Structure formats: structure tokens, C-alpha cells
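Next up: just one chain, as C-alpha cells, the form predicted on its own.
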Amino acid sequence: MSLLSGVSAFFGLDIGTTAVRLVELRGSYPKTLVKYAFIPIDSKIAMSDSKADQQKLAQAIRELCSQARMTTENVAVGIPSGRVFTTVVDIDRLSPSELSRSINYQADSLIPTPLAESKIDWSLLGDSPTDKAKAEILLSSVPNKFVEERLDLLESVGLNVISFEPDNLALARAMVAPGVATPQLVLDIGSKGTDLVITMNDAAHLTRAIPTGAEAIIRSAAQNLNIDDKQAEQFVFKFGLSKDKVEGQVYQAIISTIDLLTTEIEKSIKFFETRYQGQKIDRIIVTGGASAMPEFPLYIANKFGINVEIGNAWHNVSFGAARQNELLAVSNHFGVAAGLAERTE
């Protein structure tokens, strides 16, 4: 889903739940930090299909390119997790435009829309780990509605759209180094929900949309410890899964919620390691705003034994030292962004 040949600017645009960010990169490998920026947004506008929020939606992202005072209107967009489905297939092995075909005659049994009423889009990914005689490939599928909507939406404000991704796909993108050859699980814990994607050779190999996210965790503590919502938020960003602050009341009222994503995560790894013999996980890497909260990526480290890293935003991308504190404060947010302007094809 893309149109990149030819464009020399563009910006990332990501279109999330709280917020509308974009981020601006010139050049080539590492690409230079141009600009970046956000807009805070209703969530409901976000989540919502009514014509009155699209609005609201457009408006919030023609005052965010107004303020960072954007110079090109080319712009590659994330597609929410939520509203595209990914996944790894076998396939004969077949010359490219066989392939391609090939595909398409298959896809009905292989995405839960109707292909007349969907894009698709595939890469091959190599060998299948399974079948030698097979091919293996990632396929992604948006609803066309969804896909159109969102450009008459972005063209309604000047913008034009040269690409659509999956959000966990751009994410990983940002987060880990061109050319590792093991796998890496990235962990992007939103306010909803939350994006795993495994990668290997610079490649998505398994993405899950988890329905536990920050506000899971953040009513969980309000139940259990009877407090409000608010309270409930601070609490949770303050003292985490620490043992030894408030007695343990914090951890104690989170951990049943923290386990349920746990549970999730081991799905995947055991579900990797097993399709790809001899493969094992060698890095975890926590991003979102969630990836904050005390003493969790070391519960997560301690919980699977794999190494744990805090994901960097700006991992792939030159900039300044004297910028170094400043972008690394806002780095939990910007992955996605970060990693549709690092496309290159």
C-alpha cells in the first residue's frame, strides 16, 4: 500500500488513540530528525465512525500540521491494529507474478473480510520454516471502507497520502536496527490495548493485537483499591509492580491484569519458537506510554528470562546531542511515527 517511488519529502502521521503525531526525517540511513509533534485528542474521536468526530478528528490534524508548520503535504499513515489483520502464511512456491495471483485467488479463505471488499497487501518473507516446498509470506488486510474514509478524511485537510501501514509494523520498524538477524519481540503497551510484533531479518514474522492496555491496568487498581479513576492513574505510574512501596497494595491490586497480558506474551513466544525451530527470542523491547510504569519491564524480564530493553523512538534516527534529554522524554510515544517517516520503499 504504498506510493513512495519518486517522493523525496513526506511525513509519518500517526493517528492514535489519545493523540495525532507526526514526525519528519530528510535523508537517508540514519535518516536526520526534521521535526516532530502532537496534538492531544478525545479518545472517543478516535474510536469513533460518526461523521461529526471525523471532523473533530480532521481538525485536530489540520491545527497539528499548522503548528509544526509542515512544508510538504506527503504523508505515510499508520492503520490502527485494531482495524487491519496480519499474518504469516505458507504458499506454493511460485514465480512473483504467479505469486501475486496465486494470492489473491486464496486470500478469501485466508482474511475475515470479503476480498471484494477489502486491500490486501503481502511480502514474501522467505522459505517456509515448516515446508521447504512452500514459501512463507505476511499478509495484511484493511477493510476498503475504512482505507477510503481515512483519505477523504486526510485529503479534506490538504494531505496526500503516499502510503498506509500497519501501525505494529511501522513500530518495529522504529525499535530495532536494520539488519539483526534474531528475533526480537517488541511490546508497545497503549491506553487500550497493546501491539506485539516479533521481528527476525528485518521482518515481522508474528503481530497480535492484546486487548489489555494502560486503562485495563488503571481500573484494575481503582477497583481494588477503591479509589477513583484519577487517583487510581497517579497510583499506577508512581508505584507500579514495586513490592516495597505502599505495602505492596499497588502491585497486589495490578498483578491479575499484568498477568493477563503475561499470559499473552508467552502465547506468542511459544507459539514463534515452535514454527521456527531453534529460534529463540533474544530481546524484549517495552514501549508506550504503559512501558513506564516502575519495576514492569524487570517483572517482564524476570517473568520470561530474555533479556528487556526500553524501546527508543529515535533509535534509527540522527539528531543532535543537545536534544538527546529532550526527545528521550517523549520517546514512548513516537514509535509509530518515527517509523513511517523511516520508510523507504
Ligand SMILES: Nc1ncnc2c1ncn2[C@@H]1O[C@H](COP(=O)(O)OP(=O)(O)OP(=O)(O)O)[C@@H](O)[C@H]1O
Second form
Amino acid sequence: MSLLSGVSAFFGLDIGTTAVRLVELRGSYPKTLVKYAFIPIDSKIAMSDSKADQQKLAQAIRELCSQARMTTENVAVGIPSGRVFTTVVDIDRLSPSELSRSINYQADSLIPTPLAESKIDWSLLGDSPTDKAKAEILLSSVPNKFVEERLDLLESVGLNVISFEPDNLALARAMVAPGVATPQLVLDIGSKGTDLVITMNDAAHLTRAIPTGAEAIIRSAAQNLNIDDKQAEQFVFKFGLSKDKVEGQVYQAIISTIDLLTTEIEKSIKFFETRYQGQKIDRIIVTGGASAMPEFPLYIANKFGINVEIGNAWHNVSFGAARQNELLAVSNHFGVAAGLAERTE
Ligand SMILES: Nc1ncnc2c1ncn2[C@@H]1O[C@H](COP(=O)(O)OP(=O)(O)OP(=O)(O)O)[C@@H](O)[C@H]1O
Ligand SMILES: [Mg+2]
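Output the form predicted together with the ligand next; the form predicted on its own has already been displayed.
Next comes the full complex, this chain leading.
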């Protein structure tokens, strides 16, 4: 859903698990940074659908917009990956209008929720790699109920929603420069989970929501080292996957949880490289709070024999050189919000 055409000013809003974040940009590619801001939230309220928690969330968003002195109410909002179903499907080549009809007709058998209760969106990726006669599309669906509740929530704080977009698509837009043809695997390791997206030729070709994130990693450190969560968090972000710090105890405590994640990454790479014969993942780009664990990028690079890069949320944004350090310090947390703000259609 997008009503961006005709809208001049808007901002991207990422309602994450541990914080709500916004980014406002202006101009055309590369857009210039106007402002960014965030407000921490209790992770319990972000996950809850209860009225009381929704009101707390509304209050946090209201505060964020007022602290950041926002001058536009137009907002492009992300949809958390846990709420979106995304799939790539091959379908008969048809004219655009017939394609639309055909997808609607077939959608019920392609998505997990009833079509009547879901909002679907799709984009044409190109020729199917497996069937010459067909085209492939990226299809996503979100329950109407979730979209309607988010709309009500944001309207209640005076915002005007101009578009909804899955978090992982926004993330890919922020992390990968336009025009990169080779496959890039982007990982956003957040608090509750990890978003994975593989892009090729400026489009997402595979997305996965993996239920392992900072919380699970910290919990395994707390349990295996017999320490409290606060201390576990400090240890995880101080020693990470380093085998020669504190005799590798932190590494030992968290590695099986980390490998829940790497197993899913491996499956996604296999799936992608099997479907797109001859294509190899060129680079893995890591971002999100938990990607700051020491030696995590190195561990991934060694595991897969693929170059790993620390993602930069501001990769496709222009800003004054004096702000470089300040912006890089928050980069891990702003990929989704920046990508939402970079939307042009
Ligand atoms: N300097 C830091 N500031 C905030 N969080 C940090 C920092 N260093 C590490 N972390 C970890 O990062 C996690 C938050 O990551 P991130 O901001 O990517 O999550 P999120 O976007 O709120 O969650 P999700 O994407 O799962 O909804 C926290 O759980 C925390 O353990
Ligand atoms: Mg996030």
C-alpha cells in the first residue's frame, strides 16, 4: 500500500522491540538527512496487542514526535517480519492487468491466512529461473487486523500513514546501494529475532524471519554462566565470540544459540543458490543491535567463506561530514527507519 506520489514531506517510522525510531530525509537520491530520533520502549509493550499496552505505545510515539519537533504528520511505517508472510512464486506470464487478477485469484492458496482477512502486495521480479514460460513474483500478505490496529494507533496520535512496508524490504533498501546486481545477504539481528533478506538486481528474492536475537543469546549466557541478565548482556557485548577472552567461556555459553542462527542462514543460502543456479552470495551485510558482538562478523565470514561487511544504515543518505561519527554510532539500530524514509514510490 503506498500513497507516496504527491506527498512532499514524510518520515520513516520503525516500531521495534526495544525502541521506536524515526528518520526524515528530503530531496532525491541520495536523499539528505533532515533528522533522526528514537525513544526506548519496554519490549513487553511492543509485542502486546492489549489495549493498555497499545496506549503506552501511542504515548511513546507521541513523545518521540514532539521531542524530535516533527513538522509533518505523514509517515511511512514498517511492518515487523513476524506479522508478514512473504513468498516467491512462479506464475504464468500475463499482461499487467491480467496478472493482478490472476494473483488475486490464486492468492488464497499461496498465503497462510484467508484472503478476505489479509492485505496482499506483490511485485514482479522478472523471469522465473526454473520455468522459461513463467515469471516470478514476490508476494507478501499481512492480516487486515494488524494493519487496521496500526492505522488506528497512528491516527490516534495525529499521524497520517502514507505507506506500510515489511521491515526487511526497507532494510534492504538502506543497506544495499542501487544498481548492485550480485546477490547480497542482509542480516538484521534485533532483540527478539533476526531478519534475513537476499537481494539481487535491486530486489529482494528471499526473506526469512528467524526467531533468534539478542534476547536468546543473552539468556543462554545467563543460564550457562549462572549470572543475571544484566551481567550476561555486558559479557556478551564485551567478549562476544572471542575464544581467547575469559578462556572462551562466553563463546562456549552462547555458541549453540548463535548456531541456531547460522543454521538458518545456511539453509537460506542453499535455497537461494539452488533456485538461482550459478548465482553465489557475494557478501553478507550484518546490522541490528546484536551484530555488535565482538568477532561475530569474523565468525560468520569463516563459517561461510563469504565476505562480511558491517551494514551502514546511512549508506544511501547524504549528510555533513561532521556528523559521520555520531551517525555511525547509531547505525546498527536505524536500518529499517532509514530504508522506510528512502522510499520513493
Ligand atoms: N549500545 C546498545 N544500545 C542498545 N542496544 C544494544 C547496544 N548494544 C547492544 N545492544 C543490544 O541490541 C538489542 C537491540 O537491537 P535492535 O535495536 O536491533 O533491536 P530492535 O530493533 O528494537 O528489535 P527488533 O528488530 O527485534 O524489533 C538489545 O536487545 C541489546 O541487547
Ligand atoms: Mg529492529
